[in-house]
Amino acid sequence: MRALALLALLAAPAWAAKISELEESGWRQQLERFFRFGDPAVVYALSRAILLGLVSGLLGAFIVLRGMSLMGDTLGHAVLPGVAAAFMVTGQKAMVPLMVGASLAGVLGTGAVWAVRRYSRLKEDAAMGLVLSSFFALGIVLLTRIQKSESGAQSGLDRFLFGQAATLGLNDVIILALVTVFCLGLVGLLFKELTVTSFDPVFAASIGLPVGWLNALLMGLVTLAVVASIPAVGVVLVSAMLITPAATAQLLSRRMPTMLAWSAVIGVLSGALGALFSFLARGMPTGPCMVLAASCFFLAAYLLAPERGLLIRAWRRAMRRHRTERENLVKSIYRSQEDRDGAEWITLDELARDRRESVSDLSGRVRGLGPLVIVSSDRVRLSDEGRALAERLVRNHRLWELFLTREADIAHDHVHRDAEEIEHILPAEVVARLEELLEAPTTDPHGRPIPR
């Protein structure tokens, strides 16, 4: 029954310019009405937003990987004069002729970028910026002329600047659905070829792939997606839906299939949340809400991505620094014991002198080592766990010093600082390889024993 109700809603027209322009009610009632899908405007806007997010996220991943982020912006602005010209020719704002005009303008804009790059010394970003500004200026001039004409007040073409997702009807949703299915099919069919040309076009050409045709196909798909998306988000924001989900996905994954999946998911979620926010916040157009939702996802990934997040990396650096300080203190206790003929216990005064610190500063940090040390009054010694850690660090340090002096021919008094840094991160297999290469040495360049 719910499916029949949804079909009935899809067959009805959408009247609101924004999906929040509905009956006044509290935000809880609005939220309940949204998830009941009881308003035609909600169904159209949500369907359009999800489809737009899916196709934009999918194609945007290839655009970002190719370093052509500005191309989406260029295409978005380039189609505006095509929309205006189509209206001037037909005198009506039917979606099909407007999309045909936008597509032709998009192809012309892409060709203009290629021609400027091919027959001038301008780089790609300069060529795209030139085409973007020129085509957009032409579109504004044509729109101004239309607005001053007799039918200008009723043209409604201003929605192509900023988008009005909720004014779209069933035909608009069907068109975007067909575009999405077409793009998904071609990307799935040519996934390997598009991936290779995105990462290494020279290698792709060397194995016989038609790089030029694949690039043209991708630009054609992007143009098609941009044209289908503009009525929902407008030429000003369409590039954001191409780039932001893909940029977010790039922060979350290093593998192409995973990046594509993340980009598509983030695009869909951004579309759905944009439609929801537009419904709850009365007076807010859907397109900008979608872009803001995508931007929030990017900000979260920028700060909290497992490998590349700014806050996560800062936290890891702080933890690494803390661990290094603890390990250096453990090693200092071992060295102090070693310098005193292997004494089991050393006093905090002796350790402080060796480290050139005050006893008051050192005492708290020694006790903070926990199970790595045993503290008795003013004396300290390493536990079995602490001694094992100290021996591993000292062994790494002295093996690395010996390697640098023997194999790299570096003076023995110039290797300490480098060994101090690398002793904390040398993997066990590398240490084993060093021992094998150096023929199981027993002393370092300074004559000190290397722990076994």
The other form holds:
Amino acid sequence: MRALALLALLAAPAWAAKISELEESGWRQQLERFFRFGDPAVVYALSRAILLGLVSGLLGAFIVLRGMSLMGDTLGHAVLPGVAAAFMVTGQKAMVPLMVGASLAGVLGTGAVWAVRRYSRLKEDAAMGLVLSSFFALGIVLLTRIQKSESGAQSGLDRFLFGQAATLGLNDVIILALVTVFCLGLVGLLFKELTVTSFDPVFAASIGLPVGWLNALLMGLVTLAVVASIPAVGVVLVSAMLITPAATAQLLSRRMPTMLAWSAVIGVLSGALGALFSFLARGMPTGPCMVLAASCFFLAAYLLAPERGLLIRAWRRAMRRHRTERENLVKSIYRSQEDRDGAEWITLDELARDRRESVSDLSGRVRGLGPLVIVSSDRVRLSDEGRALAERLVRNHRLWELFLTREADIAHDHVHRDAEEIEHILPAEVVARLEELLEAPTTDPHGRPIPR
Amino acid sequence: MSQPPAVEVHDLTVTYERRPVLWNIDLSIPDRQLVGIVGPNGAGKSTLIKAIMGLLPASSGWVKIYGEPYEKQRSKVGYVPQRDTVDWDFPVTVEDVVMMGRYGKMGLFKRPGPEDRAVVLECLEKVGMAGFAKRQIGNLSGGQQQRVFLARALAQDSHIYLMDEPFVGVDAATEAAIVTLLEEMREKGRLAMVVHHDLDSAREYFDSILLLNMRVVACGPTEQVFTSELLRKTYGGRLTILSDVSEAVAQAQR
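Next block: the form predicted in complex with its partner chain, after the form predicted on its own:
Zooming out: every chain and molecule, the one shown earlier first.
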């Protein structure tokens, strides 16, 4: 029986009060109902989701930058016994006592992590894991007791596990709005202090900033935000709303103000999308919907971020490789000309033999070089543009070989492969310095001329 | 009345995680000079400069900056921490980091003004990094990172500069730039105390040397302190008994 109750508890969606089940309607009508914003429940759920996205996005930026992501998770789980205990004491689910209970448990949890760290040899992650799981277990035990008691039947406390924005009233929204404004104001006032203590705490202390108090303040704000968010997101996933928007924002930003803005915007969008999907899917818990939306944003940024995105980087690499291959082909036409005592026209057969590949492979690619070459039936020569490019590459290559052998004392037969890569990326000012350093040399270590 | 020394330390003992790392430090260092802090690994060099700034609690003793406690003289001290103590992927630009040097004088809640921005640019020019002002710090080389930290300390516009291993992992050009800056500081009558690990260049760069190995072995003009006897005392085995005793102290309190 007990096991059954726990199972039911974990399957929270089935228990959550759902506004949408009142009407059996298609998703199209649901969508209309959502965007008409006439239903107060919809408005409350949406504003709540947006507010919590905003506040957790903002505070999350600092948490992520300080490498304290696990702390959010610990806090989220640690508040559960506080919620349950508050209900047991007051016998009702009024928002204020539940928040007080949750905050107390959160502070206790943070203190427990600190104490375990301070008086044992355990590392921080072990201390957090320990506190997180034991507080959470205690919370589940207490909740299960409440569910089995008489008053527990309509307690609705299970929504604290996964969150249900749709069951929240005006009071909840007002409380969250106050918390958001408070956090926004403090972060605005203390922006430079919070930034410098996050970046370089020792320096911050050296200029007299109260680093300890600022840390405590930040943890206090995070606790407040976590506690206020929990009815909508649930304890299990509340930390994701701190971490995911902020982590996404870090991929997109080079400065703090931009990162905070991105983090807040992504938090708000994830909150709103979460509320929408939760509504459309008929009482699907809001927490997972929000977190999935945030995760999609992260994935998009991870792949597509303008500077650090995976796809952009892969594309840039491919472009570089493509350019290198074209340049190598131009260079081998030049080398083939050189090997035939400066013959102007090279047949594709000769070029293919020099490059040790088949003519059929080659001819298409030679034609692909466009204005760099002039092709006449089965012969090819370099255009002026192609010749200039080839001379630059060969000069780079030979200068670099010469530098390696003469100045870096590397053996002749070791330098070619290195130069093959360097020739494509050597900046003009380095070439000028090399020429100066090597006193405008005319031949490379293998005795071949260096083009001017 | 003669001016009090720039940095005065009296009977300072510092424990770190219950382990004494500095024993009974006495120092009296006038300004207008460059002081190298030299000693083996674990000698407490970084600890000493942190303790001078009151960042680590002292078990005994006191520190005075121009005759007053550090708390009153904070604006007279600039600090260059070790480069690897911060996260260089942090979303701040070169300019942002140097601006942090102005925060101490700005006060809580205040925003940087045009004057602060002018100082920041000037300091970046002094270290040859003006062209990098808008770059994110993650894209810098080790030497460039160190120059940014130096510019931040310059922006503090202090009388005393405490620097933790500024020469570690920097290129030759940066090393030369640091030396020039240090010499400028001395000419202006400032004091720089620099944690340094290389004995040869220490002899060349610094007017005075503080030989440290958990206690002050010697402190004075470079040519007087750089004797084989004193160096042997600093780096030799006889002082290891101090760290053995530290260990015992830590064990006893476990």
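What we label the rigid core is the largest C-alpha set whose atoms superpose within 1.5 Å from one form to the other. Quick caveat, the model's predicted, so the values are computed rather than measured. Numbering follows the first chain given and starts at 1.
When the chain is split into two rigid parts between these two forms, residue 202 and residue 306 fall in the same part, each C-alpha being assigned to the part whose superposition fits it better.
With both rigid parts superposed separately on C-alpha atoms, the smaller turns by 12° against the larger between these two forms.
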